[in-house]
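First, one chain by itself: the form predicted alone, in structure tokens.
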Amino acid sequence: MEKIYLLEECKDAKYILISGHVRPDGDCTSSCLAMYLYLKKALPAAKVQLCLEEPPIVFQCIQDFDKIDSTYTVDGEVDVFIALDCEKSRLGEAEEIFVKAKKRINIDHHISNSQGCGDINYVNPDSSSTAELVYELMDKQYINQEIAKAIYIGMIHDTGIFQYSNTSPNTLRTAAELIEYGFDFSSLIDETFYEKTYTQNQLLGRALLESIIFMHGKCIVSAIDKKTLEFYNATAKDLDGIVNQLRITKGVECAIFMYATGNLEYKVSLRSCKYVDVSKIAAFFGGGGHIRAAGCTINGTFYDVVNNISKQIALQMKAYEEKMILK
């Protein structure tokens, strides 16, 4: 992967637009805000705009969270469009703007987007997060405490606070450099990762209580239907973290969490512990993600979805077991 010189690519731009994927998570939100803060400081003469679906409110601790434009209103021709943490089909309302932009830069770490979708691409599936890649491309003289904090938040959310297998020595070295900027990193972990609203805890409790273990205890699944979401006056953002809690059930290799998004339609989140590549399973159903964390949308009843996903999990488990026998 050839490094790009971000400021050089943007130096003549009068209008720069930044965006990320629909239903932005911690890495997407933080990467976009870090990039926004960085370019505003490094290129003060340029107009820099951040368009993104409304992120979870826990990330309001990042400076200029209130500057996020969720209307996708563009004022003129975009000179440079920077797409973060996704390929163009996941940009939602921003995809049309991306296509029309004079120059398109794509920065991502999803294996399902390994070639990139821009005129200029900086994609590394081995990186812990897009936030880590954004940091690599920054001229350090322009980084301040707020930018460092945003990068750190993105990294902790995509690594599960440095416990997932995508955490590398470089990830930890980067984290060490970031906390030298002096922000309260321990409070950030509590506020953005662990802290839940009462509604979120209620939904988590329901999901755990109604979960089902199968495949001889190696898989666990749970679902939330539309009536339950309506009862709690909740949205998809209130379901963050449920699949991760399912994943740490003792003996489980693969966790599945889904919630209804329409009639016989489910948004599915997949997590694995050691050997199941959930990005391949998600890709099979038209989704994508990482080896240990991925997602997709599947049509059918709850049982249809579980049965279809189970077949793909079983294929990988069988291959793994055969490999272990040969060893």
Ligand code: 5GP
Contents of the next structure:
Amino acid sequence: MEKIYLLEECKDAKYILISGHVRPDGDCTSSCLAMYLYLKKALPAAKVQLCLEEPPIVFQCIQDFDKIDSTYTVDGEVDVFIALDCEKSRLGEAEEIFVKAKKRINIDHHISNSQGCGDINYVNPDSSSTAELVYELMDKQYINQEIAKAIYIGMIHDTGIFQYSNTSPNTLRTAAELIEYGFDFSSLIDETFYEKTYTQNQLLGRALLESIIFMHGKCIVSAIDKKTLEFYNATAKDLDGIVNQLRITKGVECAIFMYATGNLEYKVSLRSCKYVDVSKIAAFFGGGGHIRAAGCTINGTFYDVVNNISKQIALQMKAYEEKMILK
Ligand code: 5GP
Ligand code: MN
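Please move on to the form predicted in complex with the ligand, as the form predicted alone is already shown.
Entire complex below, previous chain first.
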């Protein structure tokens, strides 16, 4: 996809609104904040607003975290809406604002949004993160240490500290350029990625203890129900990272983690190691994501959800095994 000229696209805009997906993660939060800081600096005359659901508190280390507006209160007509790290349907409360905006720009790296949903799109499913794409579109003269730090945080969260297969030479070159700005990247990794609260660790422990392996050890599933969340006085934000821990169980190709979001409704996270395309499985259930990390919401009991997902995984595994035999 061809590069877009962000500042050119926004130069006449009096009111720019930035938003990302519901349940914002590290990449979404950081991309939005980096874009916010950048536009405030490059276009000081424009009104720039960032609307987002409340992100995990660990990201408060990024400048202007406290400027995030989770009330979605719009003041007049939006000239440019910048949708980051998602398609229109995942904008939540901001979707209505997006639809009415004069110009819509969409920057994303989800394979499930390969066409883009804006009037102007910059979507690249090969990119590690939306943060990496945002950096590509920035005029470097306006980048300062705080913006660099935000981009870096987005990248480390979507690549699992440059470990997942979405890490490219360009990702590492970008990271190298970013750390030249001199922020303390080592502490950032600890504070935003590895560090867990006692509650988060307890929930992780519960999920691991109660996990079930199936399909001859190639799949693993675990769930946290509403009662458990209430018992620990926790929210969905305290469950980040559990699916990644399940995924690294020896012999596992596909990990499923789910938590109850309503009566007979589960938010499902999927991860794979080598060959199962979980974005296809998530898309089958109305969700989306990436080849190795995706998510969706499914109705039914725990067993219904596991059965339905298992069928989709089994189809892919069968196709893969047949391909291997033919080789
Ligand atoms: P997670 O399992 O960490 O919530 O999400 C993994 C990846 O899938 C992320 O890139 C996330 O944005 C995407 N994803 C998670 N849930 C959904 C969903 O319901 N719909 C779509 N389109 N993408 C999702
Ligand atoms: Mn992302």
